[in-house]
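Given as structure tokens, the chain that follows is alone and in the form predicted on its own.
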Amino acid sequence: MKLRKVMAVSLAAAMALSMTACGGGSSQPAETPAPTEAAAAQGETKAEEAADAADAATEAAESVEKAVEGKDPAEIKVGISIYQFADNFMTLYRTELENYLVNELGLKKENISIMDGKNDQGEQMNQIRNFITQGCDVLIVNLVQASSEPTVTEECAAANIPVVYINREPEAEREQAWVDGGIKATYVGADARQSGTFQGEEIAELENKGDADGDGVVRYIMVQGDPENVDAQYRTEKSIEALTAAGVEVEELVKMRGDWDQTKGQEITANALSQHGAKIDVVFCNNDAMALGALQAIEAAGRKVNEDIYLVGVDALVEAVENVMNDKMTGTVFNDYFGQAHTAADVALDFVNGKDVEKVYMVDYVKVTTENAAEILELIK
């Protein structure tokens, strides 16, 4: 500021030292007189405030800048509440979801806490009360129960805390309520009737459309995830109707829960393996870890994927995928955890930086059979 205002005053001496130089409109030169101290001191006194008013509109400029910029992220605070560790397919994506923010977003680590929701509602709202009292810029949110919903957006409102929620989507009325109310909450996730889809449309694909004893029949057990959660309605459900669509007559023998547990989906294969035997020709797991199970199950059945069997899951885990490659799974289909982490990421600092957030974010699924499974492969490991 000091050096503008020095130039100003030099500014002001050399135009009333022009002033004396030049002359008015007469031939003859005309005399004028010296300029006072106290007009000098005006004119001072003017370039300063010139010179004060050029720095103001710099700061202005500036600041305007920076709020384009949106917040440093090194100072961002982010809480993230999974519904449980112990999922795998949640374990590629919080790890992933973390790796983003640090390394591509510039989040500071210590600034980032991921917190086990333990398959537990209740201890997931302890730790979103607390994210909210530790004054967390954004919610990252995996929940436990979709039907909390309600409660959570209502406290992170509340407290004026943005809130992106993953994996497991609300009622679409819930989304619709958020923008109804002006509410900074949005859903990233993939549609779970475009994997229910692909799931069927990869034993429709198969040359016997997946009637493996030949009986004109495809018969099937369904092992379930959580029945509340929406991906497990829309797996068990479309799954169904893509084999029905193509032409395929069928019959369902077991639906049963398995919680997307690999112990349970090994336990239900079997028993259902017990129960009907030769009759079953199609295995749905509505996760890869519980198809994972069923796969131990159909193997010491002394039963062989893809010959007198089929096998799909969901979720592209690494060794689901090379079950694909090694004739061991028919289909899986990628639940693309690198599209979905990067897009909530980038939403959440879009809520902080104030700006447009849409309500509701959809990343593809891919169907993964013998043909892309080693490129999927690759992108994975």
Second form
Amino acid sequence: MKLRKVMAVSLAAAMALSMTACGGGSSQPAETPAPTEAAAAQGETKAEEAADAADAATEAAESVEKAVEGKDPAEIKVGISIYQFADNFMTLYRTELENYLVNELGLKKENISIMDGKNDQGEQMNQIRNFITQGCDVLIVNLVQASSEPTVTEECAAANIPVVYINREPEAEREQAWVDGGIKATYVGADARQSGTFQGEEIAELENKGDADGDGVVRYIMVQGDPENVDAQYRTEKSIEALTAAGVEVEELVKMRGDWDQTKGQEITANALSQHGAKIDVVFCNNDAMALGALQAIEAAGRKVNEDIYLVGVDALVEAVENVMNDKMTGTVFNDYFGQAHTAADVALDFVNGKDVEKVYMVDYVKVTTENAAEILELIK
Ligand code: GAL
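To test you: the structure above is the form predicted on its own. What is the structure of the form predicted in complex with beta-D-galactopyranose?
Now the complete complex, all chains and molecules, led by this one.
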């Protein structure tokens, strides 16, 4: 972006130079000697001409820059709806999204409207309709239910407003339908399969492969997010797949939905611990908020992470990364909200400026264990 700006400005400067060269100066017969007064008058004319040329240069620079850069960012209006403000991870995400739009891309804070979907699809639909009526240039939507994407896309397309979906991925066939139908919609996220695999590997890479009691079977509980969400489905499935792929025999003791929520994570783990006690080797949580809850339950039950039980999450919340450094969590997985927020904002502006946009953008996850936790903390703090 910056490079393009520099190029646009130098192109304009070159044009301005050539305009000056072709302008008034050359109409003056260079050899004709002029009387002093006339020379002064001519000097004034030249000064005016130079000023005009400078103005023309500025105008040319502005118009070339506009042609290259598109709409003035200060005039772009963005409507953002987040599925629920109470979600820890999405709070980090939306803060970074706004920060990047304003401080890096030059949008005005008052032109960015961020709404709380309150985990209610009806409420979110109203917000989206308001954005459309208000004439937003582009929407960034973290759907409450991924299944409502067709309605949202249809209404946005009818109003010719592009939409960037984030965090909750619509179905793959729908993404293809955007391409086939020439619809301005895209998804920016991270491949949840990768985060699940990383969780399983973090356990499989332990010396005892997660078999805390050494009885030959890794018994686990699975604290799920919202099971309608692909992030929850894939993390649940792929974490165990990675463990069995490493030759580990597993047994699932409990699988329950905790809706990404710390309190529910605590309750589910507390109940599982009172029911299954020392049999539990590993607590898998689909995210860190629930892992923080699980840790409360583990500590209340007098168990010790990395000694007689293992615990993994996803997101790399600051508290979770600190826990990894202090042997209170075995590992987590960095859900790169910087990369996701920046990509979402960049493609939103690409849409506004009529540039080509892909149907899907995926940002990589990063494993977080004691080995790199300090480094990751540095990045997120
Ligand atoms: C996941 C994240 C969860 C939660 C969820 C919301 O990617 O790991 O903590 O924020 O998105 O959809």
